[in-house]
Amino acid sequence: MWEVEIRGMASAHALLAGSVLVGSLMPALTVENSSVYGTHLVWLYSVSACIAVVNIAVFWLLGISPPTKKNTLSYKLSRLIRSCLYFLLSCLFFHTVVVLYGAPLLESALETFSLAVLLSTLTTLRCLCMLGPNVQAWIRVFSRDGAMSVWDTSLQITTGCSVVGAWLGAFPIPLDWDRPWQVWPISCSLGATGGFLTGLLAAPIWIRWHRKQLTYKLK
């Protein structure tokens, strides 16, 4: 059970990096002299777009996420509506952090808000897909010794990773280097991103080496 469950974890996070990729991609194919630099934002949500799309793909189709009380088509538009609403919150909440640990107010308002969507797209995103628009079951999950199975945990690995990394990528910012990379909020999405890749490699290799210490139980 736990080879079933690591390896179909495993390939889901495969897909999702390949993602990473193929957005990454996409502009230099549809826009001119694309690039990571001076097109940015255009990288940016074309990255947020491809993993958007593949998290829902996959979640849906390995049947992850928590199954609905109800099938009437009421109920699950209200669940898409909620779902819809937790996201912009999400926005909003990175955007606020964001502003208060140094971004500018005003100044670049629009490049602070997109690195809060590709947060949220990294993190509040894959908690949608995977415990639906439940608040409990999201404190549940990032309690400690909250995680119910191993997608519950790699979920933590993913989202603290994503967090970190856009926190590092702050760093480099107010040196004195004049890089391209430098200007907001370049290496913070890169930093994200990076994260983000790096808790989809960490997680299954984690929960493999530590899978005699997990002992998860229904609470």
Second form
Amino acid sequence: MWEVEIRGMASAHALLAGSVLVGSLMPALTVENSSVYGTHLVWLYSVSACIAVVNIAVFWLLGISPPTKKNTLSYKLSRLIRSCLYFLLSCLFFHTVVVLYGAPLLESALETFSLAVLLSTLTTLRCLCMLGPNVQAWIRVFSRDGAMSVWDTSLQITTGCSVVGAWLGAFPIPLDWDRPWQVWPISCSLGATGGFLTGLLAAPIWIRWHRKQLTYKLK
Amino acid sequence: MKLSSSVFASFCLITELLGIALFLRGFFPVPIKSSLSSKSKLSDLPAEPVVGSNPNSTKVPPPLFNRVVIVLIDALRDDFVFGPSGKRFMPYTRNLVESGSSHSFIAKARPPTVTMPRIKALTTGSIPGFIDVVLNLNSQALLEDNLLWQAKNTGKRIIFYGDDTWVRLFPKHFLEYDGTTSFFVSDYTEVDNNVTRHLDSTLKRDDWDVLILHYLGLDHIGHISGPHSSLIGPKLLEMDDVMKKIHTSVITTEAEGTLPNLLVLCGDHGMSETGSHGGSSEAEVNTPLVLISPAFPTKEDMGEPVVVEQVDLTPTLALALALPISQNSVGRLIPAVFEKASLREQLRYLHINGHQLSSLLRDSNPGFHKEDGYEQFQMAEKAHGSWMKLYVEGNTSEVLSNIAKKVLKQYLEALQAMSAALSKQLGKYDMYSMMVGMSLILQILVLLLLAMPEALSSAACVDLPLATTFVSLPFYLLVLLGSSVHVLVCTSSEASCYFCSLPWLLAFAGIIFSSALFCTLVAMAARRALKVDNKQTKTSSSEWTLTELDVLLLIGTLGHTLSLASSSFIEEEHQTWYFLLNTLCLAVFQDVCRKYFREKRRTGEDEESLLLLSTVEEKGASFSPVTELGVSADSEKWLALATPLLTLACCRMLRSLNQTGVQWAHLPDLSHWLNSGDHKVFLSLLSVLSLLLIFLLVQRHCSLVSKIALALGLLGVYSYRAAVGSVLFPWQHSAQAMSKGTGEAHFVYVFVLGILFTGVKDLLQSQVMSSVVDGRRLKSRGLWEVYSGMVLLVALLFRAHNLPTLACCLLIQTLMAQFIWKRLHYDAAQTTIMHYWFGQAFFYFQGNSNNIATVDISVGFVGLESYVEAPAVFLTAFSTYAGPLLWACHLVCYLSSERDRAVSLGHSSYCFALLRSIPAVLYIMLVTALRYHLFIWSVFSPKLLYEAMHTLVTMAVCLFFTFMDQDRTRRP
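Go ahead and give the structure of the form predicted in complex with its partner chain, now that the form predicted alone is out.
Once more the chain from above appears, this time first in line as the rest of the complex follows.
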């Protein structure tokens, strides 16, 4: 039982990690003179889009998300609209938090918002795919001992890692090295992506390591 | 010996402060200064020594040179001229060096090999220490006796082109100047073209006596690409061109009947193999010094250049131009320059230089009699006197010149010995004192860490095994060892350290204390290890569970300490604190959410909290928001949720109020906007609002009398600001001339003292009260009154645009106390760490930075007609550290009005001591390791002073804690 779930999750994570790679390579192949530093926003949106597509494909189409009771079209549509709304709200939330952390309010607002989009893709989108637009479920998963399945634990780990990665990515900014990756928001978005990849890698390993201690009550 | 946590913390901080003071004394050598405050004058020169007869001549020997051109090339390393690259890139200069009429030397610069101290060294002849550099940040002009001042004073006309450091150091000294800024390191052509473009016209004129050129380009190239870059060659060729131009126009073409001219080529410091400078490696220290003048004999071959000190140029130039040598110069003249003068004049030059050095030695070294150089000089002076007698008598034999040569040699030896003795005291770290201080504070830190479980236990008592220490053998062995090391170090020949110059009784007491501390440490560590062993046999699993908040607090404290190793993070330390504070607020927000959303389902908890509420109401404690603000339990939840968010918003606003640091300090901020004159109305409105908010927030805990006093005081603050002219007064009709506002400030001071007095009276009264509950209530009120007195004083001292900072500080304190710390049951340690972080952040919110220049000195004049040292220093320190002090004071008030405060005051004072010790101690160790770093005096040294000052402030706070904690022991 454990082995099967962990293997499934590992392959899903491998797909996601691959999508990050594809997202990084795509601008290099299609757009001329593109580099991660120079045309950072292109890279950022390309990675976000790839992750989003793969996430939706893996979790929604393959049916890992909880089965819905009602199966009418209107219900599905309302869920879709609510999901989009939540995603937008989460972008705004991340934007606000980043500004509170000291990002300039008006200058380079586009860069700040792009970072917020990336962060939302890495965190909120996964929640939306796996839990649906259901705030109660989110609160349950992200409170202490709230995980009810392996997928919940992996969600906790990847989300935490992404946010912590972005947090750590802000540290090199005050250094006076004048490097191209110190420009706002490159170090933060790179940190978030790195954190996300670390989370993808760490989640199966961690769960496997702790499989004795992990007990999911309601399962 | 059992000590309560607070006493223990105060003891640790006091000891630490002593250690830091000792360290600072060793780190910043005391500059050598002549006791005379005025500058040297020609009339002060000693008479020529003649045995037997009255001194007949006090006249100075005539000048040797007419005009002087000094070409200073920044970062000119000796091998750029004397080495192979000199041959390739500076052919003209090299030709002059090898076969022209010139003298060449290698001049050794002293660390810090940075431009400004080097310029000071070249002009004053002294060796500026780090403390000089730090303390003179505000007064830019060089006030010390120096060559340029002397030259200007005797009517020489000086022209300067080059680095604008000179213009700042010597305002009004130059007949004509054009300063280029060295700010843009990446520019290495424009800076030099700006100098050279004046050259042709200036060289044609003859209305100047001294021309100084300071070229920066080479230094900039070094910083960009190092000493082996391809850019160096063209730059040296350019410099060679400049030398050629000057040489052909000034040196070779001179008018008949005038004295020869002199051209000096020198560097201020070298550059290391990576192109930087500041340290003390050979490549950074060795600079070329080439003196070119037709007065010198033409050379056949170059030979090895003689090594001299950089400061030797000062007395040489002074004597060659017939100027008095500047007082604090430690240089000795370069004899080769004076070779052509007559023997009598040569002796006279040496005598003047020796006299100046000996009087400086007498002033700076109490044991000057024992110095070899001083005795040698006395002997040489006597021999000089008898030679003069023979000379005056008209004796002109071969013997006379032989004697003269002997005297000359004696003089030179004396000069060298005296100069060496003087410069040994300077520019050198007193490592022994630094080590003693460092070991002391390191021991204290280990002691604090070892005592953590006991100090934070429910008893809040630390058991120091002192008694066993004093009877143990290792203690006596350590004392013996320490004393022998002390004697050994102090009697060794080179020692000139502060710790040795202390009275031996004091030093011995220090050694005993340090040994006892060490033994205590070992004993405590052993006890702890034993306990851990026992525990492990009993329970294998650890009982420590850390919440996310604890992890954050730990990581933040350690991460901040580690960040101090980087100069950028020191410059931008405020960013670290803002970042940590934001994260803290978010973590708190998460905790609040968890409490109000997730745990609501567990009804038991809810009931419990209701129960808590009711008990609080019954007791009538002053802290229930339900009773106090008229808030219902439901809206309390929303207020609690909003508090961290409001705090975040406040912090973001304050962050853009004052830009500090270095990299982004130039960006426009709100305070500039508010102070810009056009927006006076906004500033006035903001001040009024802030003052109102301050009154509303502070008055709640005070007695009626204090409330009225506070209101009047805050009115006084506003009228003071109006009188000074920073805000508008609504009913001020006539455009009054700006006054100093002394009367208004005195008015406020009266209320501050009044409120403080009431508070202290309440505190004292509560000690003698019989009823426990009444006593506690009175004490709490007294504390809040002391707190409001402080707030009023801060409101007076803060500039008008900073009043919102104070208001936000009070708002956050009130909200956090009401809804967060109390509701979420944070323990004393957590609350203390949060207070400490907030205090640090507010230190930077008010516009401070780790640069001495941001200290607002004008605060020292509030309410004073003229500068009075003691109150000015106190007020400046108080207003600089207002943020940390207010938060610490709030912590005392908050903890005292809590119910379970039995041990919390002890815990929190211990936490304060630990939180201050960790960064201070580690920073001091870092600074010791980085003492030859390029930025040691510009970044690390000011921060060191800030750390020391902060420790002092924390000690004062801890003593206050201890005092407040005392009655717990008396009345359980």
